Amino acid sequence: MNYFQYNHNELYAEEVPVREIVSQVGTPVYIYSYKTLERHFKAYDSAFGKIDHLVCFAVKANSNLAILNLLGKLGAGADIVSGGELHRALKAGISPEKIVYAGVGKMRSEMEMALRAKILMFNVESWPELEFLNQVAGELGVKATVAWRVNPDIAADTHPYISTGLRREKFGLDIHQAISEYKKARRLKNIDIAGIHVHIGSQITQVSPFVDSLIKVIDLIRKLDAEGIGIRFVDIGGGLGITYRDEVPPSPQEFLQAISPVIEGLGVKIISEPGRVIVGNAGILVTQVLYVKRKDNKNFLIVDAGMNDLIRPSLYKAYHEILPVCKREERPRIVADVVGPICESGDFLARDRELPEFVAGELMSVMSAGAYGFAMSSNYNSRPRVAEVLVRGDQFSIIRERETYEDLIRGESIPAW
């Protein structure tokens, strides 16, 4: 459930008309609902019941400081994949003791930053990375707490670009090699082997891949225990999907009900890394129709938001529902492409979509845009990135100002020669 609803044919974000926000902030604009974020996090966190756990929000999904601060106050930690995400999480007030650091390409400066901050754990992806982390930790005179990320070779029914659990992917350690790698790792003086990490992908709408991967992880825990290697943390990753169109993903309660028999009684702390399931349906992108173009019996709705603002449709052929901000009675329906101003044929928000007929100047809302929307935006075509707004009840606040043309050239210079 989200709190973007029509009231007398006008789209509201909680108790605020979207049109009112646009009148003050302009378009394109991302709008987030506080109540939706709060509801989704509490539903996910409470689903664990009495299981010892920590929910670390996947910062990659939406890294705005206000969003991170909100979730941190609700008890969330952070799943990070860069030094920049660590900086954001700390600035947002999230305790370093609730931060886990994943990613295949951690740099020295990032390792040093995380070690000095005393984060909870590094999720390590390769032996060269672990050796380097051991070296960096030794130079700082500390120990790094780590989990091996294991790759269970489990296929998740999702887009191949966001499937990460197969052996052919760049992520993690082949689970069949894990025992020998754990045994080697315990000889490193500056490494505390504490956990296992598994993450099989994103936008997964079935429970069975999660269960199958965890069964393999539990078997690995037993084998490690026989070797005298104790595990304190099991990081089950994230990836639970949401409804964009007609998907029927499991609820957090159904998800936990399915995996609880596997993880209960292990005597470990369970770490989970949800992102999309918390923030995806908590945000929309509002854009204005600039022109209606008809060409060779094809309709184009040209809007002021482009692939630089929301790249998911271009990158993944992802579906986002598109709604008018203000409904009109007896509006005919047409089949059209919704396209942006970017000079790429791949610049579209929807293709061959049956939609209400829009006219120039109208506002449209691109739904379920809270995850991997602004976070993946860019300045391509030298377009300033858009504003972000957070609504709570009958109030709203700009939580990221729209960039200016001066912002675009900050840090650039023309050599004297």
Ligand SMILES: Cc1ncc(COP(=O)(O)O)c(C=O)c1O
Given for the second form:
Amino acid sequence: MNYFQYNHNELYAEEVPVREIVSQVGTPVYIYSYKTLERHFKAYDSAFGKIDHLVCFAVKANSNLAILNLLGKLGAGADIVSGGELHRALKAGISPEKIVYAGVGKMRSEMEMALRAKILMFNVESWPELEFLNQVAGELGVKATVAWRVNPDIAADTHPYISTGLRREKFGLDIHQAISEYKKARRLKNIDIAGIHVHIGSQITQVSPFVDSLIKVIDLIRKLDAEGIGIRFVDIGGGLGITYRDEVPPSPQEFLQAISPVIEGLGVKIISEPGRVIVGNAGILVTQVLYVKRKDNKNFLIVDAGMNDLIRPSLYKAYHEILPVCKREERPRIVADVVGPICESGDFLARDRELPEFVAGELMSVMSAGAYGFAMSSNYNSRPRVAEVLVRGDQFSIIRERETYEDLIRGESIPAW
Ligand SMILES: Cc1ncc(COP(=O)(O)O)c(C=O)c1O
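Output the structure of the form predicted together with the ligand; the preceding block shows the form predicted alone.
What follows is the entire complex, opening with the chain shown before.
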């Protein structure tokens, strides 16, 4: 459920016509709905019921300060993967004791920053990383609270680039080696080994892979307990899918109903790291049709947003619904590729898509673009990154200015020689 709806054939973000935003901010533009974000977060958070838990929003999905601040005020913590994301989360007002830090390649400066900020926990992915963290924590005279990220070797039915829970992937520790690694970790002076972290992938639309991986985690907790290693935190990762087209993912309630019997009564705090399910359907990308081109019996709608603005279709062949900002009932339908201005054949937002016959100058809304949209955008082809707008009721605010050509060359210089 989201708050992008037609009213008299005109697309609205909550109570604001999308056309009005475009007339002030231009295109392409990402537009987010406050009410949708709030609704999604509350639905997810409340699904845990009485289970002792903390929802840490996955900053990688959407890292805009205004969005992080909004979620923080609703009680969210942050799941971060870099010093930059830590900087953002802290600037947005998220308290450090609600921040967990994952990622296979944490650098010294990032570890120091997180230790100084006193974050809740590091999700550690390899023995060399743990040894290094132990050394860095020792140098700062502090102890790092750590969860091992275990790789449960579970196949999640999703795009291979966003499946992370298989043994062959770079993530985590082989679950079969976990006991010995926990025992070794216990001997490190500056490490408090307190948790288990698992994340099996993203855009997962069934509950069974989550349940299967948690069963393995629970088995591990019992074995660790028998070794005298007490676990206080179980971080169940993110990954719950959303509807882009016709997928029917479990609702947060259904998700919790399925996993509760496994995680209840463990006497641990459950940490969860949702990204897409909170923000995916809370954002759209609005673009303008520049030209309509017909070539070799094929229609191309050339729009002003490219793969640098939304890379998901090019990278994952992801489907995003495309809607006209102003509906006109009577027009014919065509099959077309929706392509951007980038000099790559892979620059498309949709391929062979049946659509209403758009005309040049018309506005188009690319739906479900709130997660991994702006966050994955780039300046490729020296295109300034687009503006972001947050709507709340009948008001809207620019939460990120459109970049300028000067922004593009900031920090660059031509050597005197
Ligand atoms: C460790 C970790 N946690 C959480 C997430 C968020 O996943 P999603 O946006 O699918 O909920 C990701 C995404 O890749 C991740 O790698």
